[in-house]
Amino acid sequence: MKTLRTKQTPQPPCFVCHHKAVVMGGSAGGFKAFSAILSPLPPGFSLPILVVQHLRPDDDGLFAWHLANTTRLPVIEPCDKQQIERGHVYVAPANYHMLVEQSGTIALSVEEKVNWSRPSIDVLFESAALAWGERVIAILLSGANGDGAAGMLTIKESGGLTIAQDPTTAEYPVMPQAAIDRGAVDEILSLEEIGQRLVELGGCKAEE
């Protein structure tokens, strides 16, 4: 029997991911950095992006319930305990501190305020760096305080990749400009840029 041979459409190559996980941090101005971020993002992203913003003691989800409706990704404000999961965005919730668990896993923590903050840029960071090591990705965004450039440059000395909105694109450049002069940051980038590298990174098979 002769076999017909028909011209086949070139298939991309499937990449897989080295990374495992994204971290943002923002505060002031945050809302609308984190919105042109996400909003890009396909439903079939392979990471998960984990959340902090500075947040009213009264915000009782609006946060997390608002940028719901500026992804196609679904967004959870967890429990304590919470399993991660890939293509999901994690926001920590007001008054507590969210952490990465090594069982890859969320805690919620009440304890002190760190840059007079709770949630803290910071707390999620530095957790973060000690469970994933250079499989992290971080991005720090508009903010009035300088809270995040420690979190950044631990990861950064872990072999993550650091990315921090371009001060001069931010809505209060503070926050970005800290990590940066902290020698913290990988890349500065606009917030569509960002968008755009993150579309690059995750749009890739997960690796286990």
Given for the second form:
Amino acid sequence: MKTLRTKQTPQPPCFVCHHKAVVMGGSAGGFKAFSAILSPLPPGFSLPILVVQHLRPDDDGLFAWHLANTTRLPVIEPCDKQQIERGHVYVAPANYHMLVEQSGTIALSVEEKVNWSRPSIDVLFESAALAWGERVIAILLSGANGDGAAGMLTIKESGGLTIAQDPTTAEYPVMPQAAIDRGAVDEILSLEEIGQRLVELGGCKAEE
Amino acid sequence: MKSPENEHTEIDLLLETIYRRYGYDFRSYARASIERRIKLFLASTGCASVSEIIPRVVDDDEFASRLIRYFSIAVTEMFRDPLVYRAVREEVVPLLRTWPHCKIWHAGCATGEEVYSLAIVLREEGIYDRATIYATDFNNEALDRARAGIYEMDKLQEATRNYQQAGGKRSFSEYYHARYKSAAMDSSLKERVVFSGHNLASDSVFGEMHLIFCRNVLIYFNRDLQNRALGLFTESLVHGGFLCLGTKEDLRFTDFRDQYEVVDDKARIYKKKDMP
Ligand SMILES: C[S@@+](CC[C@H](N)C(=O)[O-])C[C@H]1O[C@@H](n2cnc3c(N)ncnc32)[C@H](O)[C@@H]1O
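Based on the form predicted on its own presented above, generate the structure block for the form predicted in complex with the partner chain.
Shown next: the complete complex, the earlier chain at its head.
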């Protein structure tokens, strides 16, 4: 149903409808963290979720396959130019950087490693900021290196929402701590709280 | 801060300028990667914005060619995705044998590792001597390195495992000659290879082919340019000829899906259908 709005009384935008996607990054300890966050999400969750986990070059879809067993959302290791759909989880394939196009498709690249990683979290986050600006929610999880901190900062500076796993609860605190130290983080939450926050943020079923 | 819209417009202008001034057409490249490369280029030059580099691109050829090199992502590996070479051995070579002569095109060969990898497979399968191999790229610097065939020793040693997984029948070190920290590929591996400049965005077909390798190049193109490149491949291939794409490039997402049948889904090997 459409509600009438006048210029004098603007409605605040629905927070979820306003957003385009959730982007998440993890490294050492990432699998547990991702599954803890994804498992409470209901089928039909209203945003797409894009995931970069640092993988061995010979992962061959194994990470995505295991992750699929922990969530009710469909998990996909996408091909280049694949359409991004709500309620789906897209996992960057080993040996490729995963970027997004403004039009809502996946773009893969084999360019050089960034932070010794391909896929790299910074690459995904920076491309999401460029494509969708403030309409991005970014989450940085457990890990033992500095990937993701620069990307979190870019997203925050573009007006997006940035959430870090509370380092005191992370298996490897270095990665979320690096983002916090750079002033790139809006909210510091435990895994359980991040899950709840997403349910809350993704609860609106209204179409854009 | 600059709005994303303004930034997109500036990038359009930059790409248009490069096209008009130098004839290189990046207007139909996938935008996310192009934007990323421009950001990296900006960082390397100390320029603050895209609008700042446009006048320099117009005036300074050297500056422009540095930028154009940033758009060519010539990153590659020996026997990248071993399963692909294994599939070529098992599913493509038996059919290549049935032709008296076979012509192979590596489109977007970068620094040549893929060309030498396939040459090794053809040699081990006994059909190298009747192959003619065209290795093309628009990046002339990369082509020079491909022609030279000299690679870092560390990289080659790392590739040994891939060679074995690809079904390699000998010792990988038989194919190169080590000199200090680098190694030269055995010169017999380039006897049948013609390296040459070719731009998939502007050049046309140059011969009939039996097998085309174009891996991890189409990911950098938008749909229009992909269609152009796939059009060239389809025009070049003989009926029953093979097309091999990157492992994350799916022909099913393109306009050409009906003109090919799948030979090996995982290795992204397709075969051109016989059309009435
Ligand atoms: C990532 S490399 C792929 C190398 C190799 N095929 C592989 O898969 O390992 C991409 C190559 O495509 C080339 N390329 C990009 N646009 C091109 C065009 N319009 N025409 C010809 N080559 C192009 C680049 O110069 C680069 O060398």
